[in-house]
Amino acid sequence: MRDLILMNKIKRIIHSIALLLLVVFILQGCGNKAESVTASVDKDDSKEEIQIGIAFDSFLIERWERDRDIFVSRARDLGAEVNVQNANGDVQKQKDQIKYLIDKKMDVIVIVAVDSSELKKEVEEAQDAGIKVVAYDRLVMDSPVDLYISFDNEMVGKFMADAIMAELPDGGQVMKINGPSKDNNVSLVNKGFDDEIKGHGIVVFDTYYAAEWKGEEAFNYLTENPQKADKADAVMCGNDSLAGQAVRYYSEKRRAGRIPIVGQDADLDACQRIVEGTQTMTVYKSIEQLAKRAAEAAVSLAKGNNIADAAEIENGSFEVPYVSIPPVMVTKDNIDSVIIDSGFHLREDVYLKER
C-alpha cells in the first residue's frame, strides 16, 4: 500500500515537472516571436536617416555659405542628415572628399564641381555603389549623374549682353574677365552672351579666364595690360568678384561709372555698387529657391522616386535629367523690388554707401 502511494506521489511530480517545462517552453517561443517582430521594426528602411553628401568646390565665393545653410536646413526638415565636404578649389582634394562619402554609404551626393570635366569615375563610382548623384549648379560633363540642378546660365548671359547692349547702343569693344574654363557655367553664360549680342555692333576683342574665380585676378589682369583696358568700352565679368575689381582698375583710371561693368550673385558689395553707379548690373539668382529644390530632390531620389518636372540637357555624353531656376537681371531702376523687398539684401546694406 505504501509502495502504491508512493508510486502515484512520485507520478503526480513527473506530471508536474512534465507540465512546468511545457509552459516554460511556450513563454520562451512567445518571447522569441516577440524579439524577432521587434528586430524587424528595428530594421525597416522606412525608419532610417536619409544620408546625403555635399561635396562643394570652396566657400570663397560669398554666395556658397548661404547655399549650405539652406541646402541643410531644408534636407533637415525633411528628415535627411547631411555630411558637409569643403575641397577649397583642389579638384583631388574633391575626387578624394566623394571617394569618403562613397564609403560612408551615402544616399546621395550632391556635387558643387570643382572642376566639371574630372570627375566622371567619381560619379560611375558612386553609382555602382547604388547612390544618387546630383550635380548641383555646375554640370558635370560626360556623366550620367541622376540630376542636374542650376540656374539658366544662357539667360545670364544673354541678361549681360542686353545690360551692355543697352549702354552702348551703337556698339563698341567689349572686354570679358571670365571664370576658370574648368567650371562649365562659364561656357554657358558665354554663350548666352555671344548668341544675344550678334548683329549689334558688339565686339569681344579679348577674353580672360581667372583661375579658381579670385577677383584679385581681374585687377592683375587690367593692370597688367593697360592697352587692353582702356580700349575696352564696357567689360563682362563673370561674376560680381570679378566686377569689382574691375571697378577698382577703372576708378583709379577715373572711369568707373563711365563704362559699363556687368557681373553675376547680386552680392551685397556689387549691390552698393549698381545704386551708386560704379557697375552697370548683376544677375540676382534665388539661392533661396534653388538649395530648397535641390534638398527636396536628394530627398525624392533616395526614397527611389524620378524628378517629375526634370526636362534634359546634354552634357557631352549623355542627356541627363535638368532642373532650371530662372534669373532674375539686377540693375538700378528694379533693385528695391528685386533684391530689398525680397528680404536677400537689406535697405539699410544697400544704401550703406548713401547714407
Ligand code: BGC
Contents of the next structure:
Amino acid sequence: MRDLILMNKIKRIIHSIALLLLVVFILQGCGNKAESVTASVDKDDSKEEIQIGIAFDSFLIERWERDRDIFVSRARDLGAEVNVQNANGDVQKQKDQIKYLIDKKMDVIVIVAVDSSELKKEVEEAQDAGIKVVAYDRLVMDSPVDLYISFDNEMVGKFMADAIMAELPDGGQVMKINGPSKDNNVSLVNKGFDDEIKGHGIVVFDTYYAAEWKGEEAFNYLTENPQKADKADAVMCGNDSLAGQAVRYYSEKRRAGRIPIVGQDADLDACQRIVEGTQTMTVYKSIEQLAKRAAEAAVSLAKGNNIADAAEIENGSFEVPYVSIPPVMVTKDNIDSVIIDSGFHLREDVYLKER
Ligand code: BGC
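Please could you give me the other form, the form predicted in complex with beta-D-glucopyranose, since above is the form predicted on its own?
Shown next: the complete complex, the earlier chain at its head.
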C-alpha cells in the first residue's frame, strides 16, 4: 500500500520536474510571456487534482446538506475534486457506492456510515488499493480507518441529561426515543446520558430505536403506546427530528411545554420550539468546524501526511486517530449567543413571533 503511494508520489514529482524544465525552456525563448506560461503550468497541475469521494448516509435530516456543502467547498479551495454519493439510508447501496469510489481510484474516501458495524470489508478493500479512509461523524467499527472525526457524542448525551435533571430536580421517569442502534453515535450519546443521570433519581423506564432516524417513527411509537407516553416525565430524543415529532404528539395531548423534551443538531424548527417553549434544549454542533476540518484532514491524508493533533479512540479491534469537536448545549437562555451570533440561523427565522 505504501509502495503504491510512493509510486504515485514519484510519478507526480517527475511530472512536475518535466513541467518546470518546459517552463525554463519557454522562458528562455520568450522572456515577456512568463505570466501566461505560469498559468498554463498551474492548469496542467490541476489535472493531478486530489480525488476525494464522500459517501453520505442520506440527506433526510437537515444538517447533512450543510455538511456536504461546507466539505465540498473547503476541499475544492484546497485543490481537491469531490465525488458525492448518497445511500438514502440503504446499507447495501452504501457498500456499492464505496466499491464504485474504490474503482474510481479516489485518493481518500470519507464515509458517513449507514451502519457502523457493516463496512469492515469495504474499508479494507479501499486501504488495500492505497486509498485513505475517513470515518465522518460516525465511527466505523473494527476497521483501521485512517481518521475518525466527529463531535464528542458522549458529551451530547451528558448535556441532554443535564437539561432533563434541571427540569426534574426531584427525579422522574424518562422515556428515550433514539435513532437506530446501528449508528454508533446512538450508543455514545446513550452512554453519556446514562453515566450522567446515575444517582440523581432519574429512571429510564422505556427505550425505543427509530429506524433510519425517521421522525414519524417517534410519533407513531408514542401514539401506539399511550400509557408509556402518559407515564413519561421527560423524553430524551436522539435528535431534533425525533424531538419535533414528540412535541407534535404532546401538543395533541396538551402537554407540550409542560414535559421536558430534548434533542440535538439545533435544526431550525427545534430552535423555534425552544424560543416558543415546547422543546427544552438542543445541542449545537458546529458543522462548519467539522466539515472544514474533515476536508483539510482528507487533503492532508491524500498528500501522505498524518493528522498531527489527533487523539486515539478504540473502535472494537483498533485504536484509530480521532479528532473531536466540542458540542454546545442550547436552551432559551443562550440561544441568541450560540445560534444567532454564530450565524447558524438568522434571528428572524428563529423568532417567528417577532416578524
Ligand atoms: C448524528 C446526528 C444526526 C443523526 C441523523 C447522527 O449520527 O450524530 O447529528 O441527527 O445521525 O442523521
